[in-house]
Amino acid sequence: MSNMETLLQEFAVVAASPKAQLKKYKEQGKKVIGVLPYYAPEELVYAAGMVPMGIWGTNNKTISKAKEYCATFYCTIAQLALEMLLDGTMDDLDGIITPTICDTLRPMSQNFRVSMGDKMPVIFLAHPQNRFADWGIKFTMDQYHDVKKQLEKIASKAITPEDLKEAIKVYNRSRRARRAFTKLANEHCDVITPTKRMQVLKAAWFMLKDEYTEKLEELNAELAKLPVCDWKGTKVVTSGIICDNPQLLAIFEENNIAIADDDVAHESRAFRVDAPETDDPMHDLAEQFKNLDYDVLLYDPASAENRRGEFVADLVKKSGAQGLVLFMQQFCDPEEMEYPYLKKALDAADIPHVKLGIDQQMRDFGQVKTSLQAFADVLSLRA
């Protein structure tokens, strides 16, 4: 086995089993975080010398005991997280940080702390609804450094300015690395398959990010000495919250469908922007939080102009992506209420699209299927 393939199926066995990683932190005698979507300052976890480990659901639960808690229209990756706590599945957590930043986690993240009770601490974190003033900036640095006092807490360690610039540093590098991945995946998608760069990314969300962002980097230089393939495929732009179920991934290797790039937040919308470097960590980390833009959940003071679909027609068209493929989360508002304007800005650009409804309790992926081949076929032959 090459080592290039090594790092493939380390990664893969990381991003399809996140308890194990869990165990192999907590045998280390490691505290691990859970922390849950999205845009939380896991910077802070880290500096504390703590593991900061992803929760965004599960395609392998059914949801049984978080219905006690949970409005069936809650989304699935809010009801599975949940279930994962209830479950037993993440039982070695030492205490989860859940964010507000849409109209699901906001009574959700009381829902944790209700069923939690005394088993884990339960972190709050609210973002501004305005991010770009001046008092908004001070709003997100009032709830970090709220964060912060939790988190020592749990480490009985005092989080220094030191440990953070240390830890804005690790992640910004880790960042960088998974940018240039997924360029190289878009050149190398011979080899880095949907499947494969599904789990390169996910594993992310489960490691250490210096673990993690030195086995990309090696990887990264292992994909950078091949020459670029002549794809002979199709290849799209992939858009929505998550998408990590191996099994409808797999209906695009069957077509020979390419991921180019995405506009995903469980991928690239979680390493797009880097926090300054300053001698203020914290003022970094909000305004690493303000300069994220073009988000669903985001505040966009120029809606009506339409950027967030104008900047996602721009991303198709700069990945040498043939359409886009939307994968539309059931039960998320607001996904569904942006969809018509990205549609408007799709069709403004003559770019095809098609809009997947998926979520984490699918077993029955024919429509799924069907829906792609189709697409495909009208990408090929506009090719």
Given for the second form:
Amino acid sequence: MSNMETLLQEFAVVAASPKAQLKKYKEQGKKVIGVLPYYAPEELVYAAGMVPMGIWGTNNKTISKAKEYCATFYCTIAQLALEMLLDGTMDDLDGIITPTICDTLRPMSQNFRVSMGDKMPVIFLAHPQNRFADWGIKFTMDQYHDVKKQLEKIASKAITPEDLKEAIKVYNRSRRARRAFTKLANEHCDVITPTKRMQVLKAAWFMLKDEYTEKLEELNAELAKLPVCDWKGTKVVTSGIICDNPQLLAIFEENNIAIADDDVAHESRAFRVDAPETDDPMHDLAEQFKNLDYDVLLYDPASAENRRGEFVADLVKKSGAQGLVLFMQQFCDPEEMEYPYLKKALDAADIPHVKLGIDQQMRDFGQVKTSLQAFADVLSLRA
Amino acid sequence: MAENEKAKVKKGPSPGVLALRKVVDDVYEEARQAKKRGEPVGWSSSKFPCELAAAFGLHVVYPENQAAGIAANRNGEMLCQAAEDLGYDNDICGYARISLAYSAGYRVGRKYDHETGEFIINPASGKPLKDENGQVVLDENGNPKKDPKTQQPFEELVNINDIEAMPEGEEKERALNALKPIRQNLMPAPDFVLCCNNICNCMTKWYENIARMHNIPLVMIDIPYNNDVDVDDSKVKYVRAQFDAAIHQLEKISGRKFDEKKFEEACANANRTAKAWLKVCDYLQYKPSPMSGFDLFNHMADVVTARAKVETAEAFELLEKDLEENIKNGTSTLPFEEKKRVMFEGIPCWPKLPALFKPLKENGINVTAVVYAPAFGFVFDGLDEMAKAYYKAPNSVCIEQGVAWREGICRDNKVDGVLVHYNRSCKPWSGYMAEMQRRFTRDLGVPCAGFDGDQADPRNFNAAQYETRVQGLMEAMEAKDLAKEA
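What I would like now is the form predicted together with its partner chain, since the data block earlier showed the form predicted on its own; can you produce it?
Time for the whole complex; same chain goes first.
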């Protein structure tokens, strides 16, 4: 097996087995903090000497215990996160951070806190939407200070400014490496198939970032050595909250559809923006949150314009893709609310798109398969 | 009241109710007039600090109230569908869908003959015709005849942008005249939007969409979710700073300076309204109650659209007098004998109010508690307290605060049970209801029943399921009585 194959295999294993990762870190004597979507400053967890692990639901479970708390019309990512907290899958965690930026996560934060009781600390985080002016930055910092205090308690260790500066460095490097990877994945889409691309990016949520970045930089170096591939199939940009289902991505491969770039919360939206590196690291983290843009979950003061729609359309053009695949997460208001204007921008730019309704309890992909096959035909006329 | 004594029902709207209706009518009418004069008109979320706009003398209308009204007038489905055709998923809040369709120009029109201008009457509409003895008149097939005076034209979806683009003349006049003449269908288009997401985060995107459709400024007051009962200094400072930014934006929009006096007046009115609203709500503590709890759902329109107007405070004070008189006379606006008292949790299913009321009436259940009472009954002194007041909305508070509000009114208003609306339109509201239900039963010892519904989209309500759940709740409440007696 080549070095590249070995690396890809390692990422694939990590992406598929977060529970084993959790066990591994616990056996190393480390504390592990579960981090729910969206935008939690993982740097604080890292700076406290603990391991942050992303919790974005699962494709392998069915909602059962979470029904005690949730009505049926709730996003499966959040419900399955609760399911795993209730069914023992995540008993080894030392705490979780629950942000509250969407209408599902607001009450869900309460369900997490109530249901976990004394089992583990639940750290609450409410980001501001008016995040731009000094007072918005200040509010973000206040929130982050609260999170920091609670993490310090769990870690039994104070987070120094130096710890945090180092964490920001590690995270910026990781974000850079992931951005470089998505570019390389586009150039080498024959090697980095949609499934492999997902595995590499998903693994980031379950590994310490220094460890992850080292491996990813190694993979990037290997990819850079290869000649840019002469792709005969079609290319798309993916958009949505999450698209980590291997069965679903296999359909892309069956139809020779490569992923040129993405606008996915679980992928690029999470590493588009770096934090500044100044002498005030807490301010740097708040600044990073302030600078997040073109996001369905965040308030845009220039909302009279269609900035996000146009940004995504531009992403498609720049990436050399012929179209866009939108993974519409069932019951996701923010994605649904932004769809008409995304469609408007794509239509204006003459970019075809297909909207696929998905959720994490989906087991039958027949309809998706038909849609993607038809879409591939449309795209092939433009390739 | 003795068990077998029939409830004395007060017929017709009381002076207070009439005054409250006029207040809301005036809000819409004044906005229409302001628009005609060329003044900017705003659309505002229900719990945006209205005192700020009032300080500039700006006219503001309320899409949530509008959507509820459109839904109650049975046009919710038509406009929800119009929004879906624009690409808004049917999963999105029904109020938002109605509002976005309206924002895009969709209106409810009455069908008319384009040659004669005559309305085309829907034969299925109208009330049964009665003879001089009050008996229903039957047609030759034995079906009840309709009273022609009560029959209405067919309704259709039209777009105001198309109508406005028509050349001036009779046809255009006819098209405008055919718009359904309810105030919610004639709300003026917005020149600015005021968004406060203390109600929900859906509001943020909803108002961004409106701003985009009309290319107009958006004033945003962001209230992040609060995990604590108290509103700490950090939160107060954040909101205070947003008030300042909003004032700056409103100065630009109105072309006027912030009028301190007007602002103080608006605050004083809002406080007076809140106090009067709370007093009215407190009449539900009487057993039996001098009013039907459903009345509060109607009166909410005033608290939402006109908190800061003196007329609103006065109208609620008048209603207090009406209720006091009901107490004295042993009358009630409840059209049946009150056997049981429940809290109705959530927003009502506006398109299905009669269906909602029917099994309650059949079982003698009065709604004597709704969470809107404490949620809109907020009184403040000064800007810091105002910031704190707006930090607390039904969907922005932690579970402990939410439970405390509800259990407080359940105790004060002596409820026997709780009826929970799992509202398909409202994820933040329904999101911790299961846990709340457990707490109501544990802390209050009362049975709870939940049903599926929707505040605006009639397609999400199942009358049969609702009736069964109400029946179940009634049986549980009666079983509790029997157990007590035993």
